[in-house]
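First, one chain by itself: the form predicted on its own, in structure tokens.
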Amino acid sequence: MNLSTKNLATSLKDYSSSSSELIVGNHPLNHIEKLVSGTPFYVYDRQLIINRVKQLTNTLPSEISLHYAIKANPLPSLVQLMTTQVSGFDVASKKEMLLAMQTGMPAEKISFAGPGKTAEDIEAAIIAGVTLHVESAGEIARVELAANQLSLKANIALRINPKFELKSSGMKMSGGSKPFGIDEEQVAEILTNLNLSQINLRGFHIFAGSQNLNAEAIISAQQQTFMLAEELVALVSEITKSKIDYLNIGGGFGVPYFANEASLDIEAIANSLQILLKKHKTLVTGLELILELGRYLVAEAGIYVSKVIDKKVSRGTNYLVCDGGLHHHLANSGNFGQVIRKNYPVVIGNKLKGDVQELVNIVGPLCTPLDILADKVMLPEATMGDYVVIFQSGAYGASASPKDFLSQPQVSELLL
């Protein structure tokens, strides 16, 4: 098989060696297809999610609160599962906030992020009692106005755009000019102008970037985050004469998608955090110290499955044409931030032990050359009706894709 074994270790561990068919949540693919009435579908293994969270919480210092960023995968059943696994949620829209509330997660454990919150978003967040991560002076003014009109006090944390950036990050969200957060040099003025009769300042959110596989880069960013937090908390004490109870240090933990990528060294990060907690003991005493993760918790627990509906040869190139594609899995197609397209791990899900191999390009059903599932991969010889399985698909899959593009059928999702 043309597999990156290291990257697939978690996802492949439950496949059936006797039938050569992938098993997810104790069900073979052909049974899952019947459960959801056809392909394409996403299926997520709840036990793999539970195992990932347990492994992480057992490794991190006990002082760290783990929150789940719902934007990574907002499937309601998955979010409900997370209420038993994590300490809180981060949401990026009113819809996600309502979903989080209905799980029973306490409002004080829910944060609402995003640079473009509407008046409706702000009012709903204040009514719900969640913590708004405010990202500009203008947003703070709108929060104060809404709180006054509602005769309620708004819970906020200031999202900070630090001067430093998270090196080696897939998506950089700090350093220089950014739409995200309040520049750290503006914080003193922001604090001076806060209307504390309408605002409850809970703390700070310092998030530098995402999808990082370089432990040293994450450690460096966390070291700088703690130093900056010391300065910010001192400003709060000096200007507002109050204390905060909340410090969100972001996340950024990546997962390996492509060949030659290694898994993130969590133990190194945990050891560094333990040192930072001791060094900054005065700072963290009395604070909820939050590590906010999405992709890292769910990406490797999900697969995307489509079916081969045609096979053709064009001028010497073998093509498998499937009933699923970029409209369901934009990231896998390479059109969600990749500069140079690379293949996610892929297998023929019902021929894991196929002996006869062939070099194929795998494409979807759409009328665009961008609809690529895999390019130039060596796989067991496939025929119509076989399953093409894309691993590392538990995060930013269905909800991050243009599902109505070309009016194709919708994708199913199932947590097992």
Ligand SMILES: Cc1ncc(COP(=O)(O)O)c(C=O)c1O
Given for the second form:
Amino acid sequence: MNLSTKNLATSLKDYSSSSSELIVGNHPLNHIEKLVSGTPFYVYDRQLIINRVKQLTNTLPSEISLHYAIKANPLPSLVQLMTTQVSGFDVASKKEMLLAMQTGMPAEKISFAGPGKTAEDIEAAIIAGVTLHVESAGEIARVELAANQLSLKANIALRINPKFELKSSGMKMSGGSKPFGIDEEQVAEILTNLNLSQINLRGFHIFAGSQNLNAEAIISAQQQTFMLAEELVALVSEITKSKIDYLNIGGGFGVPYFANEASLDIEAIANSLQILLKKHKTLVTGLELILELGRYLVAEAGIYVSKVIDKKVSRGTNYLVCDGGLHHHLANSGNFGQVIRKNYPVVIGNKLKGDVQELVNIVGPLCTPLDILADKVMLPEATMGDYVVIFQSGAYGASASPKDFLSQPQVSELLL
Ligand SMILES: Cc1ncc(COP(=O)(O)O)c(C=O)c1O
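How about the form predicted in complex with this ligand, since we already have the form predicted on its own?
Next comes the full complex, and the chain you just saw is listed first.
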């Protein structure tokens, strides 16, 4: 009932089906269940990821390098696939950095961002030769010290907290006071104090926010990013007498999860980027220009599948109780940053064409009212053993969920 038929149609059209069963990577759900030895599981369709990257690179200006933010989905086989699709990785921890390195991605194509990097993280990043996106004056001092102790030079880019914000964003990460990055007005002082014998200043990282479906807002943030970059590059030239070779303009491309949300207008963003590249030709010549995306590349290529293990009626409301829930898919339960919980697109994966419909609440096995898979949805009548499939689940799923909560069985993941 609350389900957006538009979003459901978008989700379903990406996947095929045999009669009434969903197929992922040429395998019906019941075969995938056998491959992973039972529900619940996440399954990701490699072809959908490849299609998504191709569509994006065909649309964006060729000067833009696409980097994948591993935090969106760190499954090793998926990250390995990404080495053939994108030109670099963004990592948010030492573990992600080691994963990125082991795929064979060259160190100069890996960036390491995040507030609160430990001395161990910093040392490892310098040894690996990746680019540290430094987030404070204190962190720069720690990087200089570690580089000195290792007798190595550290590659850094200054992560900037610009004055502007990315409007209508699911998660705003710039503008005002933020724990992320260095306020733009502090940059001159930071540059003056840089110890360039320990540090190779590659450039800047300006990441304004995440999960944005408003092309106009992204375009406006990118326009301001390029203007700010002009100022920052002028400061570098004036203070350090050097040039940068690296500008990460952030990302923020969102995917539609809920009723009445529409896909992002990539063409509008690409057209605006073309204009910006012309306008800022001198700035961008010789620069590696990076767009850093996580969920946009993988979210729509993944589904979460659990099984109905009980069906009951409580005072007139039908419940499907499943073997999977918020401990595997926190975001779908509404507890990963949403203010008001809404349903992700959901189907009964083996009854896509079921005639008899019923209004149900779908819940997980945890003893908490927060464990919701879908609320008040009209679906084909389901019975024990049927598959409940949640779409748009390829990003911030398994790795962003409290998997040990209530010591329930772990979830399987498979890339097909
Ligand atoms: C620095 C940085 N890069 C990339 C991302 C990925 O964002 P998304 O998956 O929405 O593209 C985030 C998300 O918080 C981030 O903080």
